[in-house]
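Take a look at this single chain, the form predicted alone, given in structure tokens.
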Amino acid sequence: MQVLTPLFHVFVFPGFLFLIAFGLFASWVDRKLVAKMQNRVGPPLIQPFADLIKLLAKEDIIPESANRAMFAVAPLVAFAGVVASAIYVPMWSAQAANSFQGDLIVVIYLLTLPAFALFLGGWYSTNPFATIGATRVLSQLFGYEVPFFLACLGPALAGGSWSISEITAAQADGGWFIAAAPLSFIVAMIALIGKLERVPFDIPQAKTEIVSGPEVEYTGKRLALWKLSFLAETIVASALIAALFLGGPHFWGIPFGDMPAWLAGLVGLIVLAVKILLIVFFLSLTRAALARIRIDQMVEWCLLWLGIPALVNLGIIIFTMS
């Protein structure tokens, strides 16, 4: 048993098959939202499934010219690097299916991997576009992150804690720390969109411009494996900021201590997926509203206009606890 559980939090619940499916769903709420919004049908909800079949049975092709061992393993690196960072942000209730004091920087490192793998996969499949589309993923690394770390710093002090399990814990009261936090929490839903490389932070892939940059020369199954990657990043970064900033699968009114074990975690799981899509929402109307920026603007705006107010938050913070 004591193998068995943790495999079958990496493999099941919150990991693989838990993301691969609620990234899916989420993707087609995603494209349904930006369709109403558009005026337009959007898909059917098996359409993103049928997407993924399409990829999985398409033909996997490596350019002569790349480093293959590099080219094949990028994908696999961020995939990983998400899937483990599932395990430690609480999904069902504030404990998480592994947690210790200093979580939180491995879950903000892990969630990194992701843009350091399409890097160097990028890089690695020597094409132009993947190319210029990769040195635009480092660059916006380097804008969006430190703003995203500084967020995360804001709950973090407020609960006393460097464990998202702990710091979930301590607004199980309802008191939510986008209260106490809340310029932290509209810097994080901000960088927010440069990790996920949404609209208007969707430069390394600009399909416009560069043709998918680093993604260009991928096909098939490590294609499939790219989006999947995202997805699930998707759905880990947004349950990491539920977790920090909403109370995670807490919510006011729900007598949890009331409910038997599995019930209190089947609605804790319930409140979580609402939170996380309702950070969708936010993503799907930045994207329908939007329109991209330039990589020079995107690096300026996120360290002038996000590294100072996630600082100011912190100021504030330190001053209200002294």
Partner chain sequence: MTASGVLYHPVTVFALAMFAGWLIYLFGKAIAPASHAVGGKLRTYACGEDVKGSSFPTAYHLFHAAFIFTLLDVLALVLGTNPGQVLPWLAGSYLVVGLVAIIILFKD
The other form holds:
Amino acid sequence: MQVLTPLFHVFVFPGFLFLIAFGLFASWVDRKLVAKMQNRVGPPLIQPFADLIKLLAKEDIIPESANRAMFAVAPLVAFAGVVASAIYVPMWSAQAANSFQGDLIVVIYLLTLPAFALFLGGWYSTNPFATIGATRVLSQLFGYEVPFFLACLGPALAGGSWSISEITAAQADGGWFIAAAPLSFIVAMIALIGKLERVPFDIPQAKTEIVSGPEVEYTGKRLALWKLSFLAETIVASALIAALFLGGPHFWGIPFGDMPAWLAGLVGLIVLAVKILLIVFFLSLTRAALARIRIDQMVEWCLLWLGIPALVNLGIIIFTMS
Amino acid sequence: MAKLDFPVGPQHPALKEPENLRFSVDGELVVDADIRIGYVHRSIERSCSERNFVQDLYLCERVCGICSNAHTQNYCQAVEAIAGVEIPERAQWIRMIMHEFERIHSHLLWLGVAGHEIGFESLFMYVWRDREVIQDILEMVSGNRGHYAMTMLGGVRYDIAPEMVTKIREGLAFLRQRAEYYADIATSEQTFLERTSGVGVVSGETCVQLGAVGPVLRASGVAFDVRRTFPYLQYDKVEFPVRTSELCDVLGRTLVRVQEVIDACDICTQCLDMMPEGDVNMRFPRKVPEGEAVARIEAQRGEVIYYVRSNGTDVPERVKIRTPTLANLPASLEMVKGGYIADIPIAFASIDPCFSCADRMVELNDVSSGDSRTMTWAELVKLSRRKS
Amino acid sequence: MLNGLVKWARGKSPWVCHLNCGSCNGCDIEIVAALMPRFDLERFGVLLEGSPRHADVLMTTGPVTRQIRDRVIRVYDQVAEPKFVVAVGTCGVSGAPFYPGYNVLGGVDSVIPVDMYVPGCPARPDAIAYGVLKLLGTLDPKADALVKEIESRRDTTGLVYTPSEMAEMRQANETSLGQTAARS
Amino acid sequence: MTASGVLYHPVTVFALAMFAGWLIYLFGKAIAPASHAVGGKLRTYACGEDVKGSSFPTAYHLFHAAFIFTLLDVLALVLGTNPGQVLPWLAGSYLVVGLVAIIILFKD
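Having seen the form predicted alone, can you show the form predicted in complex with its partner chain?
Now the full complex is given, and it begins with the chain already shown.
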């Protein structure tokens, strides 16, 4: 049992299989919502799954001028980073599959892995579009990563802990940290758009400018893995934001303590799933309502209008606590 | 600092047409731009002088799928001028209506594409949804969604029936209202402004020097519109302003185009009001007398010029087409130089490029071996110096 | 089982890459129009992709000009297997009015193999959508059922042609041309 | 350290997740057609044109952004590891220094 539980956590829930399944579902929700907002019908529920299988069943091409090893491994690293981070984010109760002091920092750094891997994969494709896309990935990372980190520090300071599970547990009585750190929450949400490279921050993949950026040379299963990584990252990063600011699986009036463990877990998971889908809804809304901005505008805007509010909120928390 | 060679086209999502733009980029900045055209060269001018006047109508229509009506109309004007034929008045009004319909459809299409280029998918979807209204009207009037084949030598092919008029009026009222809404979006949506304001700037003076035409020229503050300066058809009888903008950037061009949609709706309404009853076409001689003529027309992208020379047979001796995109290309290269890579698609799209109109080519045939080859510009210059 | 799943997925999710071989723009805008709210090809899983590396279906428009020829072959090569080509518009089918021109090589199938022909000048968005569906129908029985349903609802003769139908027509055409030539 | 402790260690979890991703690769390999290099298939994609694939030294702007990034990252870590208990005024003054640094960097 001692060996099986961790393996279950990594491969089934909340890791590998769960992330893929829920990621595909969230991707359908996103596509359907955007289609509805654009006055279209939108794809059927099974569509993301069909896309995945189809991509896996495509020929795999590695361009001759690309660095084979880096080209092949980059998507794996991205995917592994996201799956690994899911273990430390509370998914069904305040307690994550595993937690320790400092797992917040580990998760934040694991979640930057897709961006770094995308940079490496694009860079070693040695394609002009991929190279420019890769540079953009990195520039954009500089723009959103610090504000995201600072925003996540808000709840950490408010909860007085470095463990996501403890931070979530501190909100069990209903005192969500969105109240203590409203600015940080907004900053985290906007930085999340940058992290997931979605409109208006889909600059690294900008289809009409650099075709699809770092992913341009990828085909078949490697492209599928890139798509999966970002789908899974949507879930994990949304769950992280929910855990830090929105009380994770908690909700007012639901007496988790009185329920049997399995029911509490199930209800917690459903509550969290709803919160994740709300965040996805926000992402779809921005995607439907905004145009893509330029990389220089993005970096400047982010550091100024995300960095400073996050710092201000941190300052407020530090001084009110002391 | 090493520069990266950054190709756009012939197959690129930002371009719906195959064209090769080469940019020298330093990080995100465009240092130099060059264009290589000729991928869509379909030898139309040559083919025109191998077919008779009526067949050429079909060919000229297919110069461009978006401004097809402008091409046939222009061609007909030139040929009719050589033949000295005055077409029925009602036909002139119907030609004008088709001309303005096409302007509406083309400008809306452009607005959608502009949204697409800056990643504003919803604008793209909404504009194209509304564009279907004008497509339906065009289909109702002419029988086809594109390549309407409305214009023929000696008039127009179909009349606009009274029951169509009410539908057209309804459609125009709707489109006018939508165009006003899009003009509002263009000036109020923050991300749209960020991407269009101050992008692709080219001054009116430069525009004139480089020979730019149409909305590009007007958006740089030069009030030139063939419909007003050299009125053709019945344009001297309708009221419409020549829209200009002092902004000189992509936003200016957007506004000029959106306002022209509104004007086009108004012109169409006036035409429907003033149109007299009568024939819509007349018999046109198969052989055209010897002579030559130039016709100019304000198509949606700018001035189109047709030069037709006849030698008295039923086949024209020469048909020469000058299209607005070719005239606007030098200005478009000025727009992207010194800008960001991200601005290339939108700045370039802001001239509403249509390469199928513009394509010219130089082909070098080695007579002895029969090989044809392409040459770089430097090689060509060297060759021309040697020969001269 | 696995084979069936893969076939189903391929029929369900064709990503399209648009390739203009020298078209007049008419068909290109109709392809885009097919993705718009009115027709919305995304409900059949069609996505417009920028890179041919990501695409399954190459939608070509226009006659192949001399200069684009090598680029068409290059782009076609760069699409990952399995790949399909839909020739949109009469020019893409045969080269149409431009064909005898000195710079035009003819239809797309003179350069790369074509899996579905959608004639029309320009091809209508609904014909394009039907062409894609019919192509999918050769892969996925479910899509085939949809095609059958469409065919029962409206007359689809002449809207699209499969390669075998096209070959038959060309054969018939040549025979009749040969007869005319023999008579004269 | 217990077996589950070892398995839950971030490095182990990461390795296991890599393995999971590799399973996807395996699955893909099983159902995908084999790759054959035909014509220009393996050439760098450049819109159909022939472009030699090469990386290039990146622009100066990137380093500017990287500098701000490093500065803020350090700032965040210092603030983070001093969660309000030790010396709040020190954290506060560091915050001010960081803000000033951002403003200076944005001046140009």
